[in-house]
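The data below hold one chain only, encoded as structure tokens and taken in the form predicted alone.
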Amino acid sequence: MTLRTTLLAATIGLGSMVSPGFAENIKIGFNVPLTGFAAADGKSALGGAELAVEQINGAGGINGDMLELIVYDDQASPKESVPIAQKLIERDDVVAGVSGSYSGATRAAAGIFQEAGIPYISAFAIHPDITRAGDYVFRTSFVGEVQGRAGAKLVGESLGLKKAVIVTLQNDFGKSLASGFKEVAGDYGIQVIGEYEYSIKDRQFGPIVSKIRADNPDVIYATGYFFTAGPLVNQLRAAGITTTVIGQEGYDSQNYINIAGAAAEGTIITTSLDRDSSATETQDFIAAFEKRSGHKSDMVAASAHTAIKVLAAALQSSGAMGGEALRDAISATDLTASTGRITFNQLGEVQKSVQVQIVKDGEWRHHSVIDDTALLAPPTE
């Protein structure tokens, strides 16, 4: 029972001493993982989630409409999600959908919202399938193959490292960040000289690290999670092996350095949070999150927290509108989040800065931006 439906019923049963006044719910789905593998960057994307709406029915919510956050666990798999995405339709009766879940999850996800003509955000999932289920599928993070690109000019460019090992998740996260980094990993001098991969439910990394220490590469770009990367690296250490690591927003965690300990240090990763970001929208969020969680704020809360933001900015110009009008004002979205400025393509893709973040003494820090619009130019079909 909602609070409006409580109140509504205590004012009935005063019959008519009282005249009630009372804001309606616009109720927004959320599917995320809160148990199972992802569990830990469920609960934080969950807790972003919720800080925007906390943060946007304080404020008065969307002309004076109260947002509800309906919200169901979906433990990062597809045979979860798409009934969920069916509930949330038929009888939740959302008036749309933001996934704080990975890639498998959203993907199909995403054609159910399509098909009932409700729009769906993804916050941080990165498949470039995604968008492709339809013009009411949008996404406010980077599409993988991007950050891949990204990855390669970090290293080629930025870094000048030109000898590199990829070591790739076997999941559409991995296959994705790959897939970018190869197809330009030549334009910066780049030499792919060992490609490996694991499975998601990997821990123990020996022959791969027998294998990287033997080909002695300049850097190693290694997709994963905080939970996969994690024991990587803590293994290539142990392993005496000094080289550069080159992660992604998967690693965006302070779990990630607190499971990898003193070898975190000097990890680089590219992803959409800037925890030395100089701008109002994300060390408001930065503070707010951390007071209200207790914990260090990552990419994920920073995403579901632009996610939900974006949702209800297009709410308040549509009218509270769903369908069709909220889908025009999604795409017509031009909005500053802690995640940076958000605006869409005609596929409902972003295209912003991409962050660059190294652990120094145990915490996140700002180590450069990527800007190169040509490079970042995500998918328009």
The other form holds:
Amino acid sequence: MTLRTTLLAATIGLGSMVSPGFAENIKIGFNVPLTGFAAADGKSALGGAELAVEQINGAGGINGDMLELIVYDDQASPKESVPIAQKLIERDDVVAGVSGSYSGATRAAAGIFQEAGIPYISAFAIHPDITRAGDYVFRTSFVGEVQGRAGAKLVGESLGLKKAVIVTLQNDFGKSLASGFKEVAGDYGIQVIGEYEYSIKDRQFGPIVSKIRADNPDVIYATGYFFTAGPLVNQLRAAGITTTVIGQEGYDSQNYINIAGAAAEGTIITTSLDRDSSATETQDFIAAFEKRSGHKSDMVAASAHTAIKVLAAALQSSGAMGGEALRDAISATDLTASTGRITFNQLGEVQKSVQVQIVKDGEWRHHSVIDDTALLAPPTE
Amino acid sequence: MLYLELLFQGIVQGSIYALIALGLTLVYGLLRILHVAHAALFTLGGYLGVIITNATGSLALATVISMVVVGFVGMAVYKLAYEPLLSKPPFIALIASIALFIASEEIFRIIFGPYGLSYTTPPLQGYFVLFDGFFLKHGEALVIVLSVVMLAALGWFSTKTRLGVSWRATVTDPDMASAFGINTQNVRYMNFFIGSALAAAAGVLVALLNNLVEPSMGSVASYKALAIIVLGGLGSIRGTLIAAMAIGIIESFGTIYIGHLLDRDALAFAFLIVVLMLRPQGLLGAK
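Switching conditions: you have the form predicted alone, so give me the form predicted in complex with its partner chain.
To see the whole picture, the full complex is given below, headed by that same chain.
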């Protein structure tokens, strides 16, 4: 306790030396998995968020006030995110919160922010119920079903592949993507000839690989994260199966390519980040992130970066006011960020196009863009 | 043909489970300790395998070094964590073991980073096609060959060598063995060395099949191996081998045919529950 008080005093002392007067930092809460199974994504997300804060503060902050990120490790678990949300609101007195975490943790925290009337933005958690917590909760990435629908259009229309096997990760991420895919698969002439599920701990897919060979599909729609999809695709190719694999934003990491190795070539995914975008915001982010972290940027980093940028722009227009004024400013967002142009619908869901990337020569590259506003319409209630 | 491939996949998975669970059953048989931290040694084996292969280009060398190093680490775990607690009730050692396992996961994360490691040029990435389109990946073939060789060597060691016989004697009756002049302390060290080295071999093989080692890779091994030794009858080596194969094969077929109802772990534990209802002492356990 004494140590903390001393540190606090030192911080306040330092703060007043740097910026004289009554300038006070604007605190933003950030829950992110830094330990546990999701720590790899958490580390990237934190890097993206910190980069955004540095960029905003470097450019003069919000009308001269500096942003301060208050970070807690939620281990991607609702057990942790609930007390964290309470701590951020009651003790740290944050003006808004951002989740750099997965759906379970984000969904549990969203209700607490909503109840306290403090805006909360989910950077990349995809469960539809998150924004249903209420009007203070926003999301800057796609709902799972929306991205799943984009995947079906990609498979059936752009690539013209009709016989699909679906491999589903048994959590809200995998299931919502698969249900979006299946919902519209028929509209694009896709026939689902096999469907298998695996748990997030699985890394060995021998039986599924054998069954897929027997099914002999045109395309494999496999949901997962880079640490499950990397081994899966590696094992498919090692068994001589060359069928096209379609993934989603969970694959979107250089680590996927490191794990799957040469087997990663030709993998196509739906995601939020276009490496070959001509937009300055995207190119600036990619360059700055690589320089700061020493490794290649990914979807979670770009999404966390985007969420902080959205929040900062809203703080700017609300005059650094929180609560209702900030909520209204966020809903009125129209901003081009590293993951594209961001606007929200009445539920607080982002409306943007889906980027399609392909692995070429060991790197994620532009494949195409899906820009079908009717297909990509997020839920409104 | 599909059934045959699934059966084969089950045997591959079962071999890996067997290598991991053997060390656990050996420790239980000798000391009556549930050695949960064994799974951390499996992870360590995987990390060493990948790091040494990437540095030297030789998977064989990496496997041998990893097994020896992890064998010694296993001995150190016994010396530092379990030996001081032997006079205490077994659950104290179990708590220490769980703590060690949890801490090890974070230590791997701190040392090797959260992203995991992969082989830079993954070895054995091809497959054989046997009769009529039966596919056999090189890595999977190695799993089976290596498991059979190591288990056969262990069998020979424990029945045909003086050291091995004294080991079995100590497991059966420690007091009597020590009365006959067997150094039970050395037997314990040997026990941990062998069990840990086998887990390290499993770690290297899993790393090869997945091309990924990560801090949390021991989490499934930690509870699955416990389930296997309970299923086999605590302390029974033969029971452990049979249980490992049974779980591997059930998971293989279950993943494909009832995977949408029960996931892989749930299948294994459902099977465990059914067997324990019929045979509370496990498949080959003594009543």
